[in-house]
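Form predicted alone, single chain, as structure tokens, below.
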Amino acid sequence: MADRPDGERKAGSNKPALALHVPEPKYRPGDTVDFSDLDIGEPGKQPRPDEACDPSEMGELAYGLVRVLGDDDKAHGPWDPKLDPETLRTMLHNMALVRAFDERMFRGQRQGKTSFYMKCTGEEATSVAAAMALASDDMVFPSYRQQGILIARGYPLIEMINQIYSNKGDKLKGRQLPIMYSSREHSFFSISGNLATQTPQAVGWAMASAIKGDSRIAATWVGEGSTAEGDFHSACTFATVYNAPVILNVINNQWAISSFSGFAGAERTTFAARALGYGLAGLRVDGNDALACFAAQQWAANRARANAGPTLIEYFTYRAEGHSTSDDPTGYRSAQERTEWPLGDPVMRLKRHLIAIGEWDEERQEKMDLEAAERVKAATKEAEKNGILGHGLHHPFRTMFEDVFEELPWHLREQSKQAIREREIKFPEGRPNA
């Protein structure tokens, strides 16, 4: 269609031929990385504008980034949420708790008890401190890598395992995809692997909220990549023309599966400035600075409960591994990357924050880490009693005509009928999950 009708005399030939741009990532397999050109400035620098200030004073704050840790491990600054030492140890108990659930998950995966996993490592931050900054009555709207939100709120693992392993525990009835949890109890909406859907469900659900006058708000996770997406942007739209009490909560982690942010325009501008040209509150974090992510979430909860408006939180962080168990990130990019990322590991800057303050101590985090990774050995062994990939124990084949319907359609009860009848034929014995 952009060809020239046959015949027709080329136009303006004395003008310069236009080119087109493709992104393409700084580093790929075997160069050497250097992260030196970012600029993350320095911690406690960003100022703290009043969580009802109008979006367009804080415009250099989708810019910037907001960092609590210093390089000498203390807080800085006046985005210091000043948390009690127990709620700081809570918080770098959950995070090695995700990471200690990651591993034993993509272990299992390799061993052929679940068909996929998807680890968050080097991410934790962005959910438990996000989760905690919360109320637990709030409602969340996750994309596939927020376990730690579930994590954080008390979810029991069984649970989680019994739905990656889809066997006959698993309350989705396997389902949904390994990972796509969803409990109503915890106020977890229901992950969904079409990406950018949850962002204007956040927002239809909070606008809920404010008609019905009820005090809870929604907050809701997506992937750098993913805010190329259409629903992102009609999100963003709804949530500031009816000022939803709603958070945007976009994690900026380098790499979509095997694109790189620039795909989703990071190569122009930060993805909090999208906020601006909404008439959005945008934040630009450290998404590896477990402080610095409380308490920009404390901040857009803080505005969201007061009718101020919704906010948009860029978390700037790094993938460190695999998009997922059926990724590998060497074909696309250096190996050096995870080691020279400056904004460190968010696991080990909380708990040399806590040594630094005098609440913690290696001991005690060799400790911490050897329960965490018990407890979810216990929860395994637990969970391969209601059976793994392959070994037959799942939910009996009748429910697949369950829970869609209120009422199931006259077709599907005689589907349903002939399946359990070519079933008892073919099993004349009878198989428990039949």
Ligand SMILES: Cc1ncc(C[n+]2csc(CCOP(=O)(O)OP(=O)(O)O)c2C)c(N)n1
Contents of the next structure:
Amino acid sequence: MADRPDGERKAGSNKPALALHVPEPKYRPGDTVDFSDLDIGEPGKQPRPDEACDPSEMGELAYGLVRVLGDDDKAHGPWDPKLDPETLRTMLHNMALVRAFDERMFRGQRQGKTSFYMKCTGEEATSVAAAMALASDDMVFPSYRQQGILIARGYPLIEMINQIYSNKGDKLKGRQLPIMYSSREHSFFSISGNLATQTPQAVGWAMASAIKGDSRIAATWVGEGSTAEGDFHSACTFATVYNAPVILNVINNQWAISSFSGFAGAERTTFAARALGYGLAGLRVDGNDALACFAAQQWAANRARANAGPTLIEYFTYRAEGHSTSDDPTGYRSAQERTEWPLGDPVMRLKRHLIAIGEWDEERQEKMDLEAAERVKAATKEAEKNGILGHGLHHPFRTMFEDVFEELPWHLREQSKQAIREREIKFPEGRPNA
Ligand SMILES: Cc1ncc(C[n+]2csc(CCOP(=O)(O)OP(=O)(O)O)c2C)c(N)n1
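Provide the structure of the form predicted together with this ligand, given the form predicted alone shown above.
And the full complex, kicking off with our chain again.
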């Protein structure tokens, strides 16, 4: 029997007082960071089970870390997806483009061109490589940090920027927070600001696909913090009960704004290990190793397509920048965490791999980075013609009452009239987009 904890005893009682554990991150601003106790395993050493195997046969993969790229920058072990050099270069290019896009949009927010932006620095592989392992018409249900999927699927940068600027070119008519994209043509489900809602939606969509006898599968992405939401657990239950053709990607970037992963349960077990309790296949992957990310997603996609079951994949990574443009991480975490992170930078690792196999060099990298920055700049200039924040070139004001109801209910009709009246009083000369 466990020892009773020593606690302050209530007067007249010999029973110890109960106590709660409140997680506390190891490092706070100014602390010296030491990640040497993190067990990241050795690349190439993890077994690759058959995609149709029973989840109970692969339990160890939920605790270790699937890694392919070694310190020698070569690919190792059975998880090496053996991609041809052209595909590897496309992957590198997509990741570099995401980074260039993030840099420019962040700057645009600081210049007042948009109200909000979220970078995915350090996590590019978890969306780009994973998206490249899926079919282009597999349905994806992302969170707000998977701009890499749209870029990998060739969504026009100008459409992304129009949405970020909420301008008159914005296909979503300014009704979504900047970066909450949506594209039916790219099988990219509308991003929701309400955390984890996309997870049961992905499972439901996958179930519908199976009911219809379709061949398309679904994949969702969710932050580790958001796995504490009830929606995530409903998603896991439905996925496993109905053997839904779905992939649940958990991006464990260590931080949920200022809450460290311990608040979502990271001190107790891994996020991949949650799969075991549901009877799901669980994989834990080096999220900064683009080849491992690709291989894991491909494994799970093959499994889903073969009706062998859903998979939960945890990508172990690090959110290198602030949560969003509204966040300042220097207030709650040590700046050394980013530099000490043992899994490195996903873009640099893939670049070094291509160089190591004789398929790339620093000159070509420099040229590619330059071209990526120029491409984003050109798209930005083009999108700016449709307007930026505060310039009035947004969708006509009255459209906010349109498209939701077939027939506008009486109270919205009243509000619409009242709003238009007040606008006329405020701007008697009229405004171009009133
Ligand atoms: C239901 C809900 N609760 C809280 C929030 C506020 N919120 C927005 S992002 C975020 C952190 C999410 O962290 P995580 O899931 O780890 O993803 P990350 O931002 O690290 O990619 C929180 C708490 C929200 N948008 N929705």
